[in-house]
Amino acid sequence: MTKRYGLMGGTFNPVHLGHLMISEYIREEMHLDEIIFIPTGNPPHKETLDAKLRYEMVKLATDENPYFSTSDIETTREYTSYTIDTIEALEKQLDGKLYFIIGSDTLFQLKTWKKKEKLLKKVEFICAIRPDYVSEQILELELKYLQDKYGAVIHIVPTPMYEVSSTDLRGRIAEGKSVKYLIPKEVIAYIEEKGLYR
């Protein structure tokens, strides 16, 4: 049987609870074998905290679960990553399928990726889709769109609402506020350990 792997994509600066959750939701939800934790090594568009820190922080977020698992792919490469990179690389790595995760917002942006056309007939994509984002229209015309004009097959999650961002935890931990409940606790001591985001 085909092994299937979600590749859970982000800056995860800093990873938190929200990441974890939906990840497992859809793992479940779409049958999938493990998830591929992969934070950025140097994005393109973001100035973000340095790669290796934030690798070490979602594997620490991941450790437990046995179905999580976190690529250093992205962290240790010298040059800018691109998405179609990573792909082709695990391609080359992993034996199954790939699907590739997203949230909502991201799904309107697919079309500026790097050599789209390609990324889009390559992998499956999950968007995980909170209920109150963005109307059904909209969301069948761009995914019409994506379908029509790159042959992409994207499968729609509609996923709990968890009302946590990276920013507003950056913010927290800047103003010496609680972050618990909010991000791992193994996580959460690193990040004191190192004195992130003071």
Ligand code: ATP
Given for the second form:
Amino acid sequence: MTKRYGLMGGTFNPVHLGHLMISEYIREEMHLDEIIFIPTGNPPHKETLDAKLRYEMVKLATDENPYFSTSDIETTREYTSYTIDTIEALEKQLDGKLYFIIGSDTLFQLKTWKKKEKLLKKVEFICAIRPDYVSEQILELELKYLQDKYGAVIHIVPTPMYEVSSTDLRGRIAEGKSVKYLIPKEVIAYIEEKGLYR
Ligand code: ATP
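Show the form predicted together with adenosine-5'-triphosphate, please, the one above being the form predicted on its own.
Every chain and every other molecule in the complex is listed next, the one we just looked at coming first.
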């Protein structure tokens, strides 16, 4: 049988339980065999935590789930990699069908991605609804637009809503507040040990 892979791309600055929860939920709902987390490399003009540290946190977070793995394909590249390049490289390495997992905020950014026409034709997307201010109607319009204009196939998978974002978590850590039950404990220990986000 063809293996089904879910690719979970993100900055993961830092990885949090929202990322893990939607991935596990989607894995079951969409009958995926494996979820590969792909932290982004260092963007040229954006201030973000070094890719190696973000990769290590994702690795710590995914290690205990036998269905999860973490790829360094983007974090070890010299140049900025775009999702389309990553998917084309993974297609050569993996034998199976690839799905790209996103939260609904990312759905609205897809039309700005590099080589979107090719990307949206190449892989099917799986979208988890993220608690935000976008109405169902606006979401439907965006889905229809991506479908009609690019032939995109986007599966919406209802998952529990979990209102946590890396931005908020960085703020909490900077303020010395607890992030217990929001970030995996191995990752909290890593953040404390390295003194990140202070
Ligand atoms: P930031 O606050 O820094 O933008 P983030 O929490 O959105 O970070 P990313 O690493 O950018 O985290 O997210 C990776 C992917 O996970 C994106 O597609 C995003 O939409 C999705 N995602 C992140 N948090 C959630 C959540 N709480 N529920 C559903 N999807 C999420």
